[in-house]
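Only one chain is included here, represented as structure tokens and corresponding to the form predicted alone.
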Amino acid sequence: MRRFLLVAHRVPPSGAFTLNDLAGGAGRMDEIARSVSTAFTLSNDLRRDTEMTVVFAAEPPPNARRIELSGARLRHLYPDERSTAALLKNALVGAARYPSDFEASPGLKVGPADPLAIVAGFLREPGAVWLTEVGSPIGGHPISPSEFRGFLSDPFEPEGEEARLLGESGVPRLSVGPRSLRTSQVIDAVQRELDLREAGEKDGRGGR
């Protein structure tokens, strides 16, 4: 299973934002929506081998939220950012009525979050990597397509305790190229790299 952890630093965890201003007042929800869509959508299907957790960390616990998406069961996800943003917004708004986790739609679970605890736990998972601009080329790293664990930040760099956790974790820092890319573009590049490695394993060539 391929897994991504994405931290959204400025999107209101309550879902109190308008779909007409995703890039501004919504704290760059436009890029979060694009990242979710890119992680899962194919030409005529969804990636069933992918899971993603988005942590909405603009407020501390108990107001922080997380959304977990599972490609094996996911429905109602489309390539455009507005409908994806609406799907996530509705889940966040609905979370205000429930004190614990609940499934807002098939394959999409929402609930309270402790952002630092989630990040720390993810970084301890076998095979976890930090996808960042300043890192070793991903093409030369021995990652498995079926056991990939990738941490990403939204357009805003990790700060404070989150940055400390990442810096002290010892996980490999990997880059997809020499240019500064959006988070969604990084996910696209990573999925392509994993697809190529998986295809190589199936025809006996092995990964790079």
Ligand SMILES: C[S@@+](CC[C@H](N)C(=O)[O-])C[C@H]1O[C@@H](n2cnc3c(N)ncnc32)[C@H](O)[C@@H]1O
Contents of the next structure:
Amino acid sequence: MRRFLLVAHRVPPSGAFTLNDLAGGAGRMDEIARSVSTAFTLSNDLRRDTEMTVVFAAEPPPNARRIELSGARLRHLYPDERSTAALLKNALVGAARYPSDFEASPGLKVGPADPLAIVAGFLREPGAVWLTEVGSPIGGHPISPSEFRGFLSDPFEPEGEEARLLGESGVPRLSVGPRSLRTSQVIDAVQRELDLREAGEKDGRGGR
Ligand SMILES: C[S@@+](CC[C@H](N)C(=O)[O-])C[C@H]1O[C@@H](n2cnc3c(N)ncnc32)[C@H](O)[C@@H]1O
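Okay, that was the form predicted alone. Show me the form predicted in complex with the ligand next.
The next block holds the full complex; its first chain is the one shown before.
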């Protein structure tokens, strides 16, 4: 299973934002929605081999939230940014009224979060990597597509304790290219890289 952890630093975790201002008052929800859509959508299908956790960390616990998406069961996810933002917003709004985890729609679970604990736990998972423009090229790193675990940030860089956790984690820092890309572009590049490796493994070339 390919897994991504994405931290949304400024999206209101209560879901109290309008779909008409995703890039402004919604704290760059446009990029979060694009990233989710990019992680899962194929032409006329969804990636069943991908899971993603989005941590909404603009507020500390108990108001922080997480949304876990599982490609194996996901439905109602379409390529456009606005409908994806609506799907996530509805889950966040529901979670603001209900204190425990629940499945807001098939393959989409929402619940309370301790953002730092989630980041720390993810970084301890075998195979975890930190996707960053200052990392070493992903092409030269041994990754099994089915065990990929990638951390990445939204348009706002990790700061404070989150930055410290990342810096001290010792996980490999990997780059998909020398330029600073949008989060969704990074996910696209990673999925392509993993697709190539998987295809190489299947036809016996053992990688890319
Ligand atoms: C829009 S970037 C963050 C802002 C950017 N650092 C800046 O200077 O404006 C969003 C995230 O994508 C990831 N990222 C961006 N470029 C990347 C690259 N070339 N390779 C790997 N990850 C990258 C990092 O996780 C980064 O936090």
